[in-house]
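The chain below stands alone and is given in structure tokens; this is the form predicted alone.
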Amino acid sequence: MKQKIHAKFVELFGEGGQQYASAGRINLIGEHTDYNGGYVFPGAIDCGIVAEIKPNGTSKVRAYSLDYGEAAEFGLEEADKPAQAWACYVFGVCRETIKRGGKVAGFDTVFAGDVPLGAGLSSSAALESTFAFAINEINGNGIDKFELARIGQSTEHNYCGVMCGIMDQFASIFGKQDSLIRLNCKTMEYKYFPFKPEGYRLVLIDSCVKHELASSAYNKRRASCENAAAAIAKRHPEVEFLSDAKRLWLDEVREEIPEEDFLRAEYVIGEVQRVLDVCDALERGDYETVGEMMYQTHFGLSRLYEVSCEELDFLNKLARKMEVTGSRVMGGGFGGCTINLVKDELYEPFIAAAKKQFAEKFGHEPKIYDVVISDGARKL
């Protein structure tokens, strides 16, 4: 990949640049409780994107996506925001670091990823902070890496409307190989853990059915969490996102709320309490802890919050019939993948089984993805 980059830099501008890259990512387990303020458990996957960039002396953008097969020329101005979706992405990281005073100089740039669409695995991110990083570092801007994943989440926010998170980006930006990040939302406090489990394997299966998470759903389901965490603020002043709230709390206003509102908040309660339950889990080296909350957390996603879709349920009660240690939905839902922690001895037949009910179902094989942590946004 990095060699194709390179030749079709050559191509459209003469010399090469210099190249970087950022991370898809995994999330283990707190699946929507980022913009609740509550704690995720994400990772950096060895799946991402990269870019070769190099300043041209003027104040125009002119970037390649090798994906697309095409090409955008923009300013640096807010009425020069591109045609392209994928465009917004890059023009959005520019716009966000000079808002917050970083230069920006024009560049060329040509990239490219590896991180599947449309899997849950944030190829988004991971695009928003390989520039980021980038942009930072070539301008001399001296941008701190929480900063850089801020840049991230507000393009999402302003230029590609999608109310998200910050994990995603968390996760593409301060991501390190074999250890998975808890990151509470609310403080931006984080800790690592080492995460090479012996005798178990991560492994994603991709349904192919693809979301789209700019779609009202996402946004909707944010709403909810936030007229929920609303209505208890007024008898507890003290809570500023739903994940202060203890679940006696959210009984107190079961009637002042829809029931709609009221199942989103049960379920995001429960997964901020899941996500320390599997780090203690961790810790002590009990997989079958951290699997059962991971079977705790489908439920959740797929019956109160309702993210979840025929085949993806297909995929996780194979994972429970067939005793692997723990499967569910991973990402914003809708499609996408399950994540699955499963035992050395049973990948083999899990992943036979898998392949050929799921095609027998719905008429397609999954996709397989093999989970190796990795680095987050560098400098190749």
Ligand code: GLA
The other form holds:
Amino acid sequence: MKQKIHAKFVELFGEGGQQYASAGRINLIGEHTDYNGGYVFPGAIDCGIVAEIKPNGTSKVRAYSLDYGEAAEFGLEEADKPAQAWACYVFGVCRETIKRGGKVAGFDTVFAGDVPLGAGLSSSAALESTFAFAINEINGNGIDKFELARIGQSTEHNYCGVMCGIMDQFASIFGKQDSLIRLNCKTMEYKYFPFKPEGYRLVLIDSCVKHELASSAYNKRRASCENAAAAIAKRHPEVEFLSDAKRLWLDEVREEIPEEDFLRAEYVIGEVQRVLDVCDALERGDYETVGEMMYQTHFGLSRLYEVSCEELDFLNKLARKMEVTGSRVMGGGFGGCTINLVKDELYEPFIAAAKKQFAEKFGHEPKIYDVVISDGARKL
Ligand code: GLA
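Hand over the structure of the form predicted in complex with the named molecule; the form predicted alone is what we had up.
The complete assembly is shown below, putting the previous chain first.
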């Protein structure tokens, strides 16, 4: 991929470019907790985005997406928003950098990625983080890593219409080889946990289902959580985010909020605690508890938060039946992957059964990705 990018860059813009990269992410547990001020537990993975970049001495960006085989050219004023969705990510990162007082000199770029699209592995965060990191370095802006992650998040909010939390961009910027990162999304305190489970493997099974309305459904979930938090805060003013609320406090407002919002909130409050339980279990080397929590998360995401689908529930049920240690839908949901914690000896039979039985039921095989926890944003 790096060579292909370089060859195209030289063809379009000549020599002298510098390559930067950032990563997609997995999340062991802590789903839909980030925008609720709760904990997440992600790690960067060994696939991502690579971009070659060189300042071009103008006030314009000339970008080429190798994957789409498409070029875009745009200025750096708010009115210059490009037409192509992929270019909006690059444009958004430029604009958010400028809004924070950073300098963005015009540049040429060619980029490509190997994060499977729509699989819930945050290819968009990888793209944002690559450019946020590179633009910061090239222009000597000195913006800190937290703010680089926020630049990516604000790009989603203001230029792509997804009211996402901070998890994906944080993981993509802060990712470290062989480590998961527990992040408190309210205080932004974080801790690296070495993750190299002996005797187990982490594997993703991609249902290849892509939900058309995923971003509006996502924004709706977020609104439900905020509504529940606001109702609780009337009685307990210390509640700023839903993650600040006790389960009992949610019960107090049950009659005051729609049933749907109650169920969403019930899931989130449980999930915040599960992240802490999983971290404790990991420190004890207790993978069985980690796995059990993953199943509980799946149940919550499927029945209470309602972001699973038939295909993902099928894969989860199969994992349970085959006594796989842990399994759940990962990421925003509405399609994408399950993440599975599997004992070494069960890996082959489980994957074989998943492929076969899934294909029998849904007419196509799922895709399999072995998880390798890797570094986040960097200069190559
Ligand atoms: C998407 C969002 C994240 C997070 C997850 C769900 O990946 O971008 O901020 O909310 O969904 O945990």
